[in-house]
Structures are given as structure tokens and as C-alpha cells.
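Presented as C-alpha cells, the chain that follows is alone, the form predicted on its own.
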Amino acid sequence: MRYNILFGGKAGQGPNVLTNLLGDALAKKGYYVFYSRDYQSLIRGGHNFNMLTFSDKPIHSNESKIDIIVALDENTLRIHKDNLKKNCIILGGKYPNMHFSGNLFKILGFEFEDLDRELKELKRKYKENVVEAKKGFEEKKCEIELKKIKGNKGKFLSGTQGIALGAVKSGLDIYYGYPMTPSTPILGELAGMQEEKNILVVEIENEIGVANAGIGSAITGAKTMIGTSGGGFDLMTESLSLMGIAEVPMVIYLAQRAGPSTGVPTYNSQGDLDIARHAGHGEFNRVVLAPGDPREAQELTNQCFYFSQKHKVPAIVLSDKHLAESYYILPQKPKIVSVGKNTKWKRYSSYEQGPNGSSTEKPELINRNVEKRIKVGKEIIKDSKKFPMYEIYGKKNSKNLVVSWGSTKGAILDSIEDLNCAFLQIKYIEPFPDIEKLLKGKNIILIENNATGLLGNLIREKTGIKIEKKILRYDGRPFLSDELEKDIRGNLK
């Protein structure tokens, strides 16, 4: 059992509210739910849509074909008509969005009490919403008999919420950010936790200010995280070098979007792997970790705090728009490690320093400092081996091996269910895991949301193995599992 429901309309018409209402209700009934968002860089007008997929079995992605479409405007049907299944249920007309919530809940066999509960939890315009929802509910009949299953499959979370929870569970004291899609939502997530979790969230005037304010807090002993997207991260790179030489423990949330420059600001890409690895001048240590779902977002954010505090280095959580703004059911609890504080009062400087903290140009002291950083780098590599730096899924003994990273994980997991194929997910970008033996003798298929195969280039750098077969998507959209399955099947041996 698997159903795909598309909610589409102009910005401001409320497809997000409808998607959340149904997604929450399905999750409470025990179904596995996944939904993603596609929206233009507009406040009003244009065309936005959400795709919600649910099943009685674990799912992690959407498909291309639509079972139910909720068209809040005529443009939605025109744009998506080629993806409608033959028996697709079409809901449209000039009704308020809550009218369609009633339609949907009735068609899927819910009781009105289920919808009423969701509307109360929405906590806005309840009286108006429930009247319109009741009208929509009463005008339809049940058309889809859903399989009854047990509830409580897990938490329903977005990647953004995973990052926020990982930070809070690590003892976050302060978060600095400047609004830039798709990193912006974490400002709201963490701001909503300020009183309960005793944290401080501050919006600064620009990304340079964010990075420098973060440094100021971190050197006083506060567990600090800063966040941005690619263009903002560019502005932070001088401060990143300062973190590297001054031994400033900092966690940086880098949420990728389509570039270069402004690019396509509300769409997805995995194009920032190289800048996450190399940004800044000179040679200094850093950690770069790339989660593939909200559970890993919690775990790897937590591990970034662990490395940054223990080794006094910048640690980057490398996410992207698709992961940040998509919602998943998480049946497994994240594994969180204890993070101690390791900041001492001392003189901080952007210069090489002598024993008393003053700047120095003496060759022997410069050598000492550089060699100290090299030693710390080796300690980080050794320390990283206590964590799972990669995961292998699917038919692990297959000669066919898909390799990828980040948010592509979901579509790959769904697409290889019936294929003779294994999937190697790389979670640690820096330090990089020892995977050469896993690749030898395999028919390797690289899958990435970029145009040049950045992970493939990294693998060649680290192992000498050049991956010839590549499935790359770079139109700003995420992979869809049914389309990806065909592409993978065509590359199998």
C-alpha cells in the first residue's frame, strides 16, 4: 500500500497547512509518512506544491505519479496533469483550504473527530475552520479503504527539527543566524525552545556578524552554533580560518541550496561539499558530517558538538533544502553522546601565538603550533572511529553498489527494495572513512544532487578509484524513487 497526494496552489493559499494536518493524522494512526515541499521564491502567487506519500511500510521519499491531487487553483491541474494516475482523485474548486481537509479525511475513511482533533491542535481560527471542514467532510464519501495498522511508528520530524534537537540535546547555549533559505527555519525551531531549554537565539544583521558573534560567545565557554546557506557561508570563511588558528569550538549548520551565487534560492542541491571541506585560508582542522534523515541530523549534530568541544575545532553539519524541509517518520531513537565543555580562559588571536598568548614570528614557535594542529587532526581521525562513519543497506553481498551521501538516502532506500543492489551511505566527509576495500571489485553507481559528482571526486582523491557510472540530478529537485529505480536498474550488472 502506497499513496501519493499532491497539494498545490499559489503562495499564501495554504497547501502547507493541509499537508501538515493530514500528515500528522496519518502518523498518529500508525502509517509511515513522508512529505516534501516545492516552492518558488515568492510571498504571493506563483505555484507551490507539497507531495505527501504514506504507506503501511517504511518510506523515505516521494514518487512521480499522483493518486490524489488537491488543486487550490486551476494552474495546479495544468502543471501536474501528466503525472496523474488513471484513477486519480481530483479535488478542486473555489473553496477555502479547510474545505479540502474535510474532503480528504472523508475520502480516506477517517472519522470527523480525527480532523477535529487536528484543527484544535492547529490553535488558530478553530471556529471558522471546523465549520468549513465539516462542509467538505459531509459532501464526500469514503473512497479508499486504508489497511488498519497499529499506531506509534515513531516521531514525525523534519530535518530542521532534527538539527535543532541534536543541538539542544548537546547542551546548546546560544544560536546565531541570519535568515537565508533553507537555514532560516531553524531560527524559529530554536526560538520556540528558548524558555523551556534555557537557550538564547539571536538574529544578527549579516553572516559576517553571525560568525564573529559566534566566536565571541564560544571563547567565553558557551556551546555555540551558527547557521547559514551557501552564500552566507562564503562570507563566514575568514572567520572560519580564525576558528581554526585560535582553537574556537564552533558548530556550523550549512544548509545547501542551488547555486552558484543566488542561483535558485528555494530549491535543492548538494553543491557545497567542496566549500565545506576547503573554505578558509591556510591549513587547519575541521569536521564535516552529512546526515541523510532527521534521526541522523540529531546524531551528527550531536557528534559535531562532541568534536568541536573536545578538539576545539569548527565542525560543520552539512544538510540541504530537501532534508531540512521534508518530514519523515523516525521509528528509531537517535543515539546521543555526552558533550563536555572544553573552553579555557586565555588570550585569543588570529596570529600564531607564543606560550604567553602574544603573537609570534619565531620559526620554532610557528613549527610547534603547526605540528600541534597536525597532531589534533590525527586525534580527530582516531576519535571518529568510535562512530559509524558510513552505513551499508540493501543486499550487502551484491556486486552492485550505489554510493551517495546526504538527503539522497531516502529515495535510494526506497528505489533499491527490489533490486540486487547494496547502498553505501557516506556520513563522514571530513575525516573521511576508509572505504577502499568496500569498493574494490564492485559495479559502483554514484548518485548525487549535483552536476559534477563531488563525492565521486572525493572518493577518487582518497582511494584512487574513479567511478564511471553516475546518476546526477541538478535541476534543483530531489530524486523520486520510481524514476531513480529505473535509472539504477539500467546500470546494474
Contents of the next structure:
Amino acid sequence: MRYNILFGGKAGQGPNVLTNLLGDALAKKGYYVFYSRDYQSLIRGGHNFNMLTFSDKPIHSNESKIDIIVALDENTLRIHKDNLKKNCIILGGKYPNMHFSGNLFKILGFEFEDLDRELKELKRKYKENVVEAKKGFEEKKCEIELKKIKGNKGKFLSGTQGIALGAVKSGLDIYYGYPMTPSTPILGELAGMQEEKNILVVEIENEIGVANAGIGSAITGAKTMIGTSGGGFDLMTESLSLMGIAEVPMVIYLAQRAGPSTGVPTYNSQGDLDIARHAGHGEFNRVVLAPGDPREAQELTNQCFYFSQKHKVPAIVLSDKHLAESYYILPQKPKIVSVGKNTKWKRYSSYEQGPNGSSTEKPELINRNVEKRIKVGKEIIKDSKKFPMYEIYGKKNSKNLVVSWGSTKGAILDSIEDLNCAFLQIKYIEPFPDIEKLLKGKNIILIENNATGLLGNLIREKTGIKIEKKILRYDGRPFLSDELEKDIRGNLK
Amino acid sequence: MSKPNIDTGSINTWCPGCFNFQILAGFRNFLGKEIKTEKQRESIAMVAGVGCHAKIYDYVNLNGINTIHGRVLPTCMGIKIGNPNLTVYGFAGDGDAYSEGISHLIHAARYNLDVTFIVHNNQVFALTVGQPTSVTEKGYKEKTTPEGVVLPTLNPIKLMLSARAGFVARVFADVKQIEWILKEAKKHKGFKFIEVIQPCVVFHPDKGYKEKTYMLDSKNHDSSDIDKAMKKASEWDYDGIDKKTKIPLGIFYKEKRKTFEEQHWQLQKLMKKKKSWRDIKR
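I've shown you the form predicted on its own. Could you give me the structure of the form predicted in complex with the partner chain?
Whole complex next, starting from this chain.
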């Protein structure tokens, strides 16, 4: 059972409030809920929508066809008319948006108390809202009777919240950032935790400033994280190289969006795999980890702190718009490892250093430093083996194997339920896991939200295996599970 | 307990007669009085950029970082935020401060962290062998600028006054002046901008700058008046010297403003407990 509800309207009309209300109530009834946000780069007007999918089984993505559409403006119906199911319930007209909350709760068989509780929890304009909601509730009749089920016990979490929680659970002290979609929400998320968690969030004049302020704090021993997207990360690359030579522990949150350049700022892409791996001049160590859902966002952010603090390297959490701004219900608790705090207050340098901390040009000292970095690189590889560097889902012995990374995980999990195939999710980009044996002799299907199959290139670099079958999406939108299922099915043997 | 060594022992590679020796000596003299114990040595942080000025990091045994070109100030900020109990000194050249990192300079004045920033202004990119910077006078010629500089100079003192820096000073690269201004800066809480006129003996030699200078004092200047400071700053625009040139030195402007640290309770807490984030166990 899967239902898809679309909430659409102009920016500022508040589809988010409605989505949250219903999502929360569904979750309390035991249903699994996933919702994503599609919004344009503007503040008022335009067309924004949220797509909420719920099920009695775990759900991690949306489908393309709509069961109920809440059209807060006329444009919404026009834009989505081709995706409405035959018996799609259409809610529209010029009402305040709480009217639609009443409609929805009645149609889905909730009691009014359920809605009343949500409105109280909203803690704003309760008196006005409840009147309007009541009108909307009484106007409709129940069409989809949802029974209370013993299903999920989890809470909503977005990828952004996952990263923030992972950081705080790892002992974050200071976060530096400069606003850039889709990394911006973490600034607010962490700033809101300052008092409770005794952390400090600072916005700096640009991403170069962010990276270098981060370095300054990190060398005093503060656990420091910085965050950015696309072009902002480009600006940080000279500092990434500095973290490499000076052995500065730093966690960098890189939230991908559709590029190149300004690209499509509020839409999704997995186009930054290569820059995460290669940014910065010279040869130095780094860690790059790519979570596929908010639980993994917590775990892999935590592991980034672990590696950066233990081995004194920059560690990148590679996320994207779809993960950052989608809300999931994941019952399993994250596994968090303890992270040390032992950075020495000493003499650091962007130069190769001699024993007194001053710059050196002596070949034997350069060799010593370079070889030390190589040794640390090997230690990181050894250390990474204690973490699950990849996951396998689905029918593990199938000859068909879907391979992917990052936020595509959700749509893939939801699309392979009835298919004869397994799914290999790569979580460790750098260091890269030993996956050659898993791939040998399989009918491999590569799925990525980019145009050239960057993970496919990486797999070929590491294993020599060239993946011919690719399902790539590069229009800025995430995969939808029903469409993806068809595409995968067409590639199975 | 013996006094900690503030000399790294590294071989000095500045040119013979370089005015950077004066800055180094002035800083060492100042440190000699500040540092009696290893704990005191560790309580002072030093940051330098890239260029001739930055070699000062190689010669002074203080903790900190010899960072990349142009990024001295955000790094100083990060250190101060990371441990607000440290006293932070940033060193930069005119290329660092007024070209590559100029945005950071303007914002550092706004943030007003309690950090001392010393610009070695030799009016030239010296370590890359003599290209003009944004404070090189019109007509200056060298290999990459065969027809001479055509652009006007920046006036960093005016820039800093406009950016609302709370302590704006200029001295000549003279050991006594350096020591004096560092002591003055120590008395002020907030961002301290100190420019040092430091002729480059090879690419931008002293054509009599020092003779053209005079000191600002309470008789000829009111350092609490920003308009007067602006006027004094306008007396010399870094555009060479002639018979009439007068170069005012000393403190142009002082204004007590709330520091960044004072406005963040997290940092206030650390300062009260004399702790850094590193000491916080979670």
C-alpha cells in the first residue's frame, strides 16, 4: 500500500505546514511517511510543491502518480494534471490552507481530535486555525479508511537534521558557514541547538573565510565543522590543500546541487563526486563519505569526525539537496562511535615543516613529511575496515546487481521490492571499499543522479570493471520509485 | 625554570638590510617582556601569510600557523574563537592584506575580535620579484609592467577607518616604533590594524620615506575624532614622495566598541573559566 499526496502552491502559501501536519499525524497512526520538497529559487510566487508518500511498510521515496492533490493555487492543477491517478482526489479552491487540513484528515479517516492535537502542537494561530480546520473537516466524508497500525515508532528526520545530530553527537564545538542552498538549512539547525548543546555557529563573509576560520579553530583543538555547496566548495579548495599538509582535523559538509556553476540552485544532483575526491592541489589524505538517508547521515558524519580527529585529516560528508531537504521516518537507531579530542596546540604551516615548525626546503625533510602522509593514508584505509563501507540490500544472491551511492538509496530500495535483483550501496568514496568480488559475473546496473556516471568511473578506476548499463537522471529531480522500477526491470537478465 | 626560547634557530633568509629585521626585532623585544614562562609562550598565537613578511613565522617560536596567501585574518579569527584566552598576532604583507585577502580585512574590522594585525607594507610583491601591488605608486616600472603602473593606489588607513576598525595605526619599520605600537595595541580591546611602512631594499627601496614622517600626538591630532583621522590619513596616499610629502605615523583612530567575544556567551563562558573548546568534555 502506497499513497502519494501532493501539496502545491505559490511560495509563501505554506504547503510545508500542511505537509508537516499530515505527515506527523500519519506517523502517530503507525504509518511510514516520506516527503520531499520541490521549490524554486524565489521567495514569493512561482510554483512549489511537497510530495508526501505513506505506506504501512518502510518508505523512502515518492512515486510519480498522485492519489490526492492539494492545489493551493490554480497553477498547481495545471502543472501536475498529467500525473493524477484516474480516481485522484482533488482539493482546491480559495480557502485558507488550514481548511485543507480539515479536508484531508476527514478523507483519510482521522478523528477531529487527531487534527486538533496537531494544531495545538503547531503553537501558532490555534484559534483561527481550528475554526477553519473544522469547516474543512465537516465538509468531506471519509474515503480512505486508515486503521491505526503497529508499524513505525520513529520520528521525522531530514538529511540536514541527520548531519547536524551526527555532528553534535560527535562532540561538535564550532560550525562555520556561509549561506548556499542546499547547505543553508544546517546553519539554522545547528544555530537552534547552540544553547542546549553549548556550541557556537558563526557565519563568515565568504567560503574562503569559512574554511580558514575553521582551520584556525581546529588547530586550537576545537572540534570544528564547516559546510557549503558547489561553488562555495570550489572556493574552499585551497584551504582543503592546507588542511592536507598541515594535518588539520576538519569535517566538511558538502551538499550537492545541480551544476555546473550556479546551475539550478534549488534542485538536486550527484555531480560533485569527483571534486570531493580530488579538490585541492598536491597529494594529501582525505576521507569522503556519502550517506543515503538521515540515519546514515548521522553515522557517516560521526565517522567523518572520527577519522578527522584520529588521523588529522579533512573528512567530507557528501550529501545532496534531495537528502538534505527530504523527511524520512527511520526506526533503526544510528550507531555512533566515540570521537577523541586531542589536537595539539603547536606550530602549524602551509609549508613543508622542519622539526622546529619552520618552513623547510631540505629534500630529506620533504621526504620525511611526504612519507608520513603516505603512512597516514594507509592507516586510514586499515581503520576504515571496521566500518560498513557499503551495504547490500534486496535479493543478495541474484545475478542482477544495482549499484549506486547517496540519496538515490531511497528510490532504489522502494523500486526493487518485487524485482529479482540486489542493491549495492557504496558509502565510502574515499577510502574506497574492496568490491571487485561483489561485481564479478553480475549483470550490473549503475544508477546515479548525474549525467556521466561518476561512481561508475570510480568503480572502473578501482576495479577495472566497466559498467555498461546505466540509469542516469540529470534534470535536477530525484528518482521516483515507480518509474525507476520500470527502468530497472528493463535492464534485468 | 628557564625562560622559554622564542627563537626558532632557523637561518634568516631576508636580504641584507631588509627592514623586516626591524619588525622582527621589535616583535621579539615586545615578546621578551611578555613571555616569562612556557605557559605564557603558549598563550600567544602567531599567524603569517605568504610573502617576504611571512618568514617572520620561521624565526619566532610561537604556536599558530603560517597559513596561505591572503587568509591571515580569518585564520586569526578562528584561533581567537577556538580559544578566546589566546593573544593573537597576525602578520601579512600588502599583497596578502590589500589584494588577495582584502575582503577579509574589511570584515575583520566589523567583527572586531581582539586580534592584532600587522601589515608589512613594502608597496611591492617582493618574494615574486617586484610586481606592483595595490599600494604601488603610479609610474612604477618592472618586467611585468613595462609601461609603468597606471592605477591609483588604495589608501589602507582610509579603508580601515571606513570599515570602522576600532584601532588604526601606522608606523615605520623601526624597532622602537614597532615595540611602542605593540604596547599601545595591547591596551586596546578589539581589532587592531597596524600598518608598517617597510621599504623593500631590492624592489621598492627607501627614497627618504623616514625623513618625511612625523608622529601624531595629542597636540597635533585627536585620535577619537574619525573626521580628523580621515584628514590625517589623506595627507599621504601612498603615491610616492616629493618635497611637500608628509607621512603621519602613530595612532590615527581609537574607538572602544564591543568585541565579538563580548557578544557571544559561549566565548564569555570560556574566558571566565580560562578554558578553550578543547578543554570541554562532552
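Residue numbers count along the first chain shown, from 1. Residues that one form lacks are left out of the comparison. Bear in mind the structure is a predicted one, so any value in this text is a computation, not a measurement. Here, rigid core means the biggest group of C-alpha atoms that superpose within 1.5 Å across both forms.
K.L.:
Do any runs of 3 or more residues shift their CA by 2 Å or more between these two forms on a core fit, and if so, which ones, in sequence order?
P.N.:
150-153 is the only stretch that shifts between these two forms.
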